[in-house]
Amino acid sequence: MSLKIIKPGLFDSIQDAGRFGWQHLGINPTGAMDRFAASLANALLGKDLHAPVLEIHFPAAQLLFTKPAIISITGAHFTPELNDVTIPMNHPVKVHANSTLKFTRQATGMRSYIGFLPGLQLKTWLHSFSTNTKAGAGGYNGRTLDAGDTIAFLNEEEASNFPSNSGQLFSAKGYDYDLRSLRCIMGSEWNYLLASSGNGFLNNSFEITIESDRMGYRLAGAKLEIENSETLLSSPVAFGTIQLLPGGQMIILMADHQTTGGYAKIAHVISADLPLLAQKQPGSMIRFVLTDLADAEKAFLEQQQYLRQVRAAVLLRS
C-alpha cells in the first residue's frame, strides 16, 4: 500500500474537474467544489490540472504514507502537520515513508485539497475520477473515504525526480477567500423579478444557511418575488445557477447539482468566483454584483493562465 486512511474526515472524497457530457442522461457533473484550489494542488506538482485530488472537510482525515511522495495542500487552511510539524500551504512538500499527515485546526475555509505525486491508482467512471456518491461510482469505490481504506501510488519514480528545494521554488499565491461579493450574470428569468426584488438582490446581504451542501447553498435574506408565477418548464442548470424558490428565498446550485431545474433561474455566479463561494461556511454573509459575460470570461481566463504559469514553472525546474 502507499496511502492509508487512519482516521476519516467529515466527508473526504476523490474529486477532479468534473464529469461532463452525460447530463442528458441525468448524471450530474460532481467534481471539486473549489476547482481553482484543486487545479492549483496539481499545478504545484507539475501535473495535469484536472488530475484527481483528495477533497477534505474539517474535522479532517489523518493519512499514513507508507511510501515516499510529494504533496501539495491548497484551499481551506486546516493547519496541516506532517509528523507533528506544521507544513505550509500552497507549497510542494516532500513526504518520507511511514509519515503521518493530520490537520489540527480549521483556520479558514470549508474545503482543503491534497495533490499527490506520484498519482493515485484509481479507475475512471465515464472519463472522470470524481466521486458520485448518489450513483455509487467514481473516486474510491463510489463513496467517501473511511478508516482502513488504502490507495496505491502510480509511478513511484516521479516523486524521487522532484527537485529537493521544491518548497522554495514553487510557492504559489492562493485564492483571496476574504472577499464577500460574488459577481453574477443575469439568468434567463432575471426579467421576471419585480423591480423591487431586482434591487433587493443587489442591495442586500444573504446568509448561507445550515441547509447547504455539495448540491446547493440555501440562502436566507430579503424575500424576492417574480411577476410571472406560472410553472416554468424544467431546463438545464449549472454549477453557480441561482434559483428563486417558491417561498421567495434563493438557492445556489453547487458541484453536485441536479441536471435540470424548474425554478426561476435569476442569475449565475461566474466561474471565477465559484471558488470563493465554495469556501464560505454556513452563517457567512454574501452579496451579489452584476457583471457581463465579457468580464466573466476575462476573469476565468486570467485564473487559468495563472494556473498554467505555475505548472510551467514547476516543469521547467524539474
Contents of the next structure:
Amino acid sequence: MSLKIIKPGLFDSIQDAGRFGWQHLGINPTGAMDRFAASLANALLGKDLHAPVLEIHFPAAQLLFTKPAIISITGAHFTPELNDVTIPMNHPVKVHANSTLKFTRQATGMRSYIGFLPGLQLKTWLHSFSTNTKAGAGGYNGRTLDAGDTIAFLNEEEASNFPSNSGQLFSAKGYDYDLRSLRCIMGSEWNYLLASSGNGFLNNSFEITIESDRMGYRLAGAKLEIENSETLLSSPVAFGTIQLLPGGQMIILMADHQTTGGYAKIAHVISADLPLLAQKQPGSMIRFVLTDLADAEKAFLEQQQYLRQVRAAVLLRS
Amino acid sequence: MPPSFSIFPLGDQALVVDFGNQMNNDLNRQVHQLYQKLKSKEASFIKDLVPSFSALGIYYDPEIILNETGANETCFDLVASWVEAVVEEEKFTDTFHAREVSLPVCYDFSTAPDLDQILKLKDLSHEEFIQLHTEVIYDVYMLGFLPGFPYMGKVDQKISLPRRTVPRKEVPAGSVGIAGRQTGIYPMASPGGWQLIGRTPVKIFDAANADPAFFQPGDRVRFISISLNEFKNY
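Given the form predicted on its own above, produce the structure of the same protein in the form predicted in complex with the partner chain.
The next block holds the full complex; its first chain is the one shown before.
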C-alpha cells in the first residue's frame, strides 16, 4: 500500500488525456477536464504529459501516503496542506512516509490535479487510464474513489532520483485562469442562427447553471433561435462543442460527453480555452468571442510546447 | 460513383465529413465505406474515426501532424485534403464488407414491458409482431448514446413507434427497444425512452472483453426469437 483514501471527496477520479480510438463503439473518451493542468502536474515531475493523475473537486479527498513520494498539484487552488502545513501549487513537493494530504479551502477553480512520482500502479483499459463511469472501466476499478481505497506506487527508485534539495525543484507559472472571453470557432450549424441570435451569442454573458457536470455545462441566458427547423440526425460531437437545445439555451459538451449528439452545433470552444471553462464553477458568467482555426491550432500548440519545455527543464535538473 | 459530401471543422482537433442530413441505408453505407477505407490507411495522426447515420467524425492529433509536415496550412486543411485524396483514389462500389451477426431475443411479455400496449395499439397478435421484428435484416447505422448501443434500421412501418413521452429511469441491460423506424439494445442498465419490446440474454457490452462491444458499425443483424425458458437458461 502506498496511497490510501482516508476520506473521499466529490467525484475523485483517475484521468489522463482521454481514451481515443473507441468512439466508433460508442465508448466516450472521458479524460481530465482541465487537460493543461493534468499535463502540467506530470511535466513538473518530468513524467509523460499523458500519465494518469488524480482529478479532485471540493470538498476534497484526504489522502494518506504510507510511502515516500513526490507530488505536484495543479489546476484549482484548494489550499493543499501536507501534515497541516500549506504547500505550494504548481511545484513538486516531497512527501515523507505516513504523511497526510488534505485541502482546506476552495480559493479558486473547480478541479485540482495531483501528479505522483513514483506513478500509481493502475491498469489501462483500452490503452488509457481514464475512468469511464458509464462503462464501469478504466482508472481505479472503473469508478470514483471511496474511503479505504488504496493504490500502490510503481518502482520507488524514480522518486529518489529527484533532487534532494527542494530549492532546486522547478516550479511553473501554470495556466492563466484570469477572466476572459472563451474563444470559439463556428460550428456546422452556426449559419442556421438568426442574425440577431448570432449577435446575441457574442454580445451576452451566459451563466453556467447548477446542471453542469463532467458530461456538459448547461448555460442560461439570452434565448437563441435558429431559422432552420430541420431535425438533425445524431452526428459526432467533441469536447467543447456548443449545442443549441430546442428551448433556445445552450449546452457545452465537456470531457465525459457522449460520442454523438443530435442538436445544432453552433460553435466549439477552442482546445486552448477548455481549461479555463473546466475551472468555472456553477453560477459563473461566461462570454464568447469568435476566432479562426489557424489561431485555435496555434494557441493549442503553444500550450503543448510550454508543457514540454517545463518537462524538459525538470528532467535537466533531476 | 464517388459520394458527395461536405467537410466541417468539429472544433480544432476534429472534423466531420457530412453526406447530407438524411436517414437512408445507402447513404449510411457510404459513411461505412469511407470509415473502412480511412481506417485501413492506419494514419499516425488519426485518433478516432466515428461513423454516424450520415456523417463520419475524424479526430486528429495536431502535434503529430505538425511534426510530420511542419506545413503552413492548418491541420484541418491537411486532414480535409487527405480525406479528399482517399476518396479520389479509392473506388466506392456496392461491395461493402459488413459482418453478419445474429442475436437471440426473448419477446415474452415479462421481458417486454411496452409490448402488450403496442399490440393493442397496432392491432397485431404477439406472433405477428415477432415475425415483423425478426424478418428484417437490420443495418447497424452507428453506435452511440451508451458504450456499445447500436442504432439499427429500418424497422417495418407497421411496428414503428415514437419514443415514450416520459423516459424510464432505469431500463435493464439487454432490453431491445424501438424508436421510430429504428431498433436498438441497451448494453447496460440506463435511463431510456425507447419502447421496450424484448430482451436479449447476450452481453452487448463487456468491458472485460478485449473486444468490448458486441456490435460494430456497419454490421448486418438478424434477431432470433427465443422462449422465456431459453432466455432464463441462456
